[in-house]
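In structure tokens, the next block holds one chain alone, the form predicted alone.
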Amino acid sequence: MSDDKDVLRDVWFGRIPTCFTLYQDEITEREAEPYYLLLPRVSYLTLVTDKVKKHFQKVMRQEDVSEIWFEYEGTPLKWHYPIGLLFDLLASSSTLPWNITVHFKSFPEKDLLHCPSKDAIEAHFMSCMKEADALKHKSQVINEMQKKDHKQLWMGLQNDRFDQFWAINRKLMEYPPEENGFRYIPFRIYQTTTERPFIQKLFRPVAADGQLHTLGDLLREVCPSAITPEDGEKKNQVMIHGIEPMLETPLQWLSEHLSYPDNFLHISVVPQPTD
């Protein structure tokens, strides 16, 4: 992969403040006091919310505590998704801090995965990465690991270490010379304008000609309404990691070097802000 190393460490270490707050039914001994929280984009919320949950946990009887879940603005937020996908698709106009309200009690079954423990985002995000190697390699990197290979990555991504993290997965974001990139590329796109949860299709980084294909030949493939027409105003943004890249970016290097931890490159289409 070329080496945009900086890009890396700074799609690693962003971080969004956030302010999360006891939703105001749940029965407490004495007031709870708001926990301010810098969230890391590139990890999942129930994987580093630990000290919220204890911090709340602290003013409640424990026969009033179940297991804990998140909410933005009456959106139940899914832990299996991204910290930084979930702000992008939900909350990317508002003001910081992001403000999450806490919930014990009535978890909605019909919007969450139960989140049981910590085993249970490994084995999410393990598999995420095995589909993501079967889309780029037909699996052949993944399959090559030892099992600590598999371990280091996702002590990597639980204990944000970027070094450790990165020591394996180059591995995952090389292709070999003669071909321009991966086999597919392995994207998601979330819209919150759709029932739909996401699009996701298989899309080569190379056209038949040689030619790079760039985020805009995708979305016009894929994802037509994401694209301003050239007499219309702009209606979207389509963001990815909290920023707009360029449609003539090459997905490629997208790829290689804006995918999440578990190697997919997860891309919000969300309406453009009025301001």
Contents of the next structure:
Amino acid sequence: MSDDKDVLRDVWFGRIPTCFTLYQDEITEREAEPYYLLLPRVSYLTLVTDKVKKHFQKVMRQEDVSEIWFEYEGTPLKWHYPIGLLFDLLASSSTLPWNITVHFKSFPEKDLLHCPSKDAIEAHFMSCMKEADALKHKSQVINEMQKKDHKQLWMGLQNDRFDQFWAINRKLMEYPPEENGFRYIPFRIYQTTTERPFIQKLFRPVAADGQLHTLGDLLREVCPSAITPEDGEKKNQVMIHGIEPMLETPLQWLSEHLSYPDNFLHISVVPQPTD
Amino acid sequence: MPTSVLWAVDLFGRVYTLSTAGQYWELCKDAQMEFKRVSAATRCCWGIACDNQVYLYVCASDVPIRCREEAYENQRWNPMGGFCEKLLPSDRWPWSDVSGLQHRPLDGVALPSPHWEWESDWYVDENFGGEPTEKGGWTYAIDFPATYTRDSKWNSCVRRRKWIRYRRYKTRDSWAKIPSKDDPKELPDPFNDLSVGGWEITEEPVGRLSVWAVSLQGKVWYREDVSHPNPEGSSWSLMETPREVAQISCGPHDLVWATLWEGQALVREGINRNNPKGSSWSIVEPPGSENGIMQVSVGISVVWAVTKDHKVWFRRGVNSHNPCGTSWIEMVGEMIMVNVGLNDQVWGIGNEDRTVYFRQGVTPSELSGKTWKAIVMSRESDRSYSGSSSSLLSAGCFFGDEVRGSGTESAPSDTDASSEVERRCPEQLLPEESLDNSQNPKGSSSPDPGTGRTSECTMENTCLAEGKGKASEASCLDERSGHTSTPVELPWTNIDLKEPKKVPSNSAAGLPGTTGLSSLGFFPLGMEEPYGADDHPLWAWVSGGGCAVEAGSMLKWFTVQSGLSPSVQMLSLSITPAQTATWRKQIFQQLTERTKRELENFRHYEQAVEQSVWVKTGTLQWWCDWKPHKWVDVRVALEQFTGHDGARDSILFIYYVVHEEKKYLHVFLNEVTVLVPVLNEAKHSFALYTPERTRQRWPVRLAATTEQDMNDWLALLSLSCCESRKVHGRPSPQAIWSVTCKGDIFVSEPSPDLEAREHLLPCDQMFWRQMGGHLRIIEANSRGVVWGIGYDHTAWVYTGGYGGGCFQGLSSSTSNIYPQSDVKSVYIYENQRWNPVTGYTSRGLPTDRYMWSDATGLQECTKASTKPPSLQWAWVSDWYVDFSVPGGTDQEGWQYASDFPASYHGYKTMKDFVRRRCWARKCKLVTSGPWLEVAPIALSDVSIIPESLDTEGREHSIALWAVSDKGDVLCRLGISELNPAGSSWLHVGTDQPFTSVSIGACYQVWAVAKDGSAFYRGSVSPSQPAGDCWYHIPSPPKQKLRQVSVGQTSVYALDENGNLWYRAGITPSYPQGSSWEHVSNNVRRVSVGPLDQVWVIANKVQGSHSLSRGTVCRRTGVQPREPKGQGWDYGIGGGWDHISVRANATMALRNMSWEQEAHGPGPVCC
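Please give the other form, namely the form predicted in complex with its partner chain, since only the form predicted alone has been shown so far.
Below: every chain and molecule of the assembly, starting with the one above.
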């Protein structure tokens, strides 16, 4: 029988085959070939696209290059969302590879945050981690860690080192034995159909009567529209890491196994493909 | 933690038990009688029934309570007829006891009570000092009382032989009446209260109990000779008391308190090992003069009391030296009684609601606890009642209940189960509401509505209305299905149940001697309604003397559980629902599909992140094993890199400075064979071995400043080693298991050429990885069944997980890791020398050993300076004198000798100038690992049948034999791959305690008895798992055997002096063999495997740099025609204590012909 540890591995080593093409209006000295890459689902676009940047800069003049940004079918891609989330939310029903357009001009200031350096990603990542631990353990675990542990978490993500990352991250996934789970589950629910960037509320893993809350319980509480009514047709997909966990799945288990490295469950609610 | 039970009596006198893992109160199995008192111990419960007689309930166990009766047949030789029964007039009886003074004909030996039965008929004991007499058991002497010899000599004028017969206690799981103390000449004085305790007064394993009782006339009685082998005791003795006693309580250790009718407490003083009855009473005044003490309950070092106004009091400052304590502290809550159980945990019954409360937060440092918490579990019967009264109970629903209750958790899926629960809940509530409605009018018309407890008023009214109340005692009302007192505002003494009136036929079901299932049939809807008060159980008495609740452990008694939250799952080796749940399967399946979809056709794409070298650095201490021979601070770096083939490898660099010179040494982790934690009093260190360092007996030793730091490094290095060798997950069923003298568990995957005939793998190249947990003995079988025994003799079964202990996170499996604890004793010796002036004193000669020392006398060990063996261990007891040392002791535990070091004896003679006594102190370790306890029988040895890898015979259950810590031989039934813990023990009778057992591949069971001789068990087979009889096999001359191990055909035994013996001459027709042949000395432990391979733990092995004690060695050159082998191959060492190769049936393919050769014309065909 498979061990739950295998889920962590599968989640970590999730890859999205991606085809990067340069935006047609960018000025190039010669034709820019598309660039193919396997992107780690759990990482961030600007963290893993050094090669892409280099590839396209080769065909461009230095003065035409400013901050790189990415776009898929007209939507600018937020670098501070994990790649897997962006894919699930925007492109899960499209065919692979994922076609991303690369821009070097007209940075969409109102849609995207600037990403001046890797430090910005690190700062964002660590603040997410801290927020998640505030929800899970009143920040006790993350605060007890040493600076080098924090660094190891970040380096683990940056270098795609599963062991390095999980050697520390496991401490963030523990909870006191007398409890049945974390204090609150760090989660965010994203929908393409609403203006709101995401839903995030306080939600406990265990009900007052001791029953474990499930994914279904969470959705019923905070995002009822995502749930298919009993007699209705299924209109939405609820996705995490490209899969649709059953609504009966205990939320605590999901949080321990299907969270992104930032310790959040990023849940995408996307319309059911019609075909 | 094994489950244990809380005993309680409800207002109707029905006895219930609540398991620590249970979800509801279970009616006592033998519920023929109503009780007013119970007092429980771990294995039994004493009670006073409504006939005011004392009853004893002995819990059934797989090992029977068994007693040996002996008689001697004595004969004298005369010239006419040789040896005959005609003795001289001055001689002893022809049939006598061992002393010859008592006449003891075989048919005159009677069972002590109707609760015993004979196990078999009388038979002659053939065993004489470890050797068979072979002459009908006769032993010879010149004359009676004299030394007997095995052989008849020219001057042997008398002979005798011993006859043996065993009796068993048969009344188990039911109440046995204990004969009354009443002298026919006196008026009967029925019992009023009773308390059991005292099992910790001695450390001896006889299971002695103190049973104290109080009669209605206020006299105190003590039951003599109650012990595990004699559960009923022998007689009642009257204990003098200054005044009339109302109630008594006896703690597990030396506390005994009683209450007087006037409200003071009596405290028994002078209780000790030699005088469990104590010597005198002293009086303790109640907390206030107007409200005297009504009831008292004592533990090991606590006293709780309830005064007549129902206030609860805690006595401060109570301990062995001051059993009276110092002062009373008032506690919150009003109770009618309190009871102190094991570990000083406390239960009480609320005054208002008659609910059983548990005192939460009682710990050794905070004995008074924190809060009262109500136990809300309903009774087993309630569950079925409510089901039946709602008339909606379907078989399916009931089945659902049973599954949860028994914890087998085989519900098909979470979805189904939880929805079923949701459906049931409203139905369960319904009848309750309707009952309340029906009661309200009655309640309001009751003469005493002020109590606000309608249900009980109703009960009273019903009884009065029916005119069945007997005015024998004003407070006592008969009730159709039992008896109750008026529950409010009456002193406890009136919770007095009268002789049960024969119940009317229509309420025969009121004697609920049936399980929930059958009671369904008895209770039609209409009848139950008037007794709706039953819905909320009302309790009269509770006893936690058999209920082991560890401080701080989780109990499930306080919330009504429903559904399948993980915390509800009982610890069980069966697969947990979370693992089989559909959602989980779906996630695994979807992830696999996702990987296929997103990666399959795109593998040629470039990876966004290139793998790189990763370095972990840190500071540790390193043992510099040359000058200056000390721990030096070092910087260490672990470099991990990924090769082109994706394989991971690592190098550990240790940078050190010695003599101001910067140097480093490095270790390739793929060469490391084992990482061993070496914990001692002060240092967190570990040793790292490679094959070369194993040969040198010279490991790299590193130490960390904190335990956490060491565990992090150990886990990381271990993970890296496993990765570079591609070893992960659960060990294979063929794995070789070993244990170090620190209790650490190691496992090694056998390669096919480990047991090859040629080019075999040297055993110093075996890679060992650590497994969480703490064990003393481990035994495995090739079908993946692994059992272990802890230092405290607890039996453990392997769960199939890996990791635990310091291996957390990635190096540990998510499930199948459970908490594990172990207890061992630390011993020190108090030494004294005699001088003519002052007698024995702690002033020795200048040449003497330390007056407080270890066993050898070389190390000074005082009570204050002696620490637990390592920082993992914590003291859990105080120092106490150990009386169970070999050689015996006097009453104060002293052993005498002429001088140090010499042989000690337990009595003083003229020539004895020194004496010593052994002090022991228990310490406990808490860890975790893939182990589950196999309760309740403690073991000292275990053996699992070795099996070859073919599938033949796999339909049989797996044979496992064990020896209990008391020396009983046991055979486990129902073991399979799916149920490695098996189901129950089958007791195999022996004439003496055993120490070791081993079962071979062809069901040859060999065992070693305490006298050092061996026994072969005949006719053991899958259909007759316990065999039929023992054949006595003498030990090698002048040696006492200690351990035996049986492989495919080979039988090896080990004696007390470290000699290894091979049993020669074994054939299929004569499986006992003919003689012992010496193989080697210097052996500590032997394990013979299914290929007849022989592995041992050698005492001392010299390496090129140093010596190692406790080394794994393999016998080389073992062949079918040379089963004794030729030499030794030396493996890992330095503190190894135990090895089991009995699961390894893996052979290199080219040796298959060899195996056939072995089995064809070999000595034994299976």
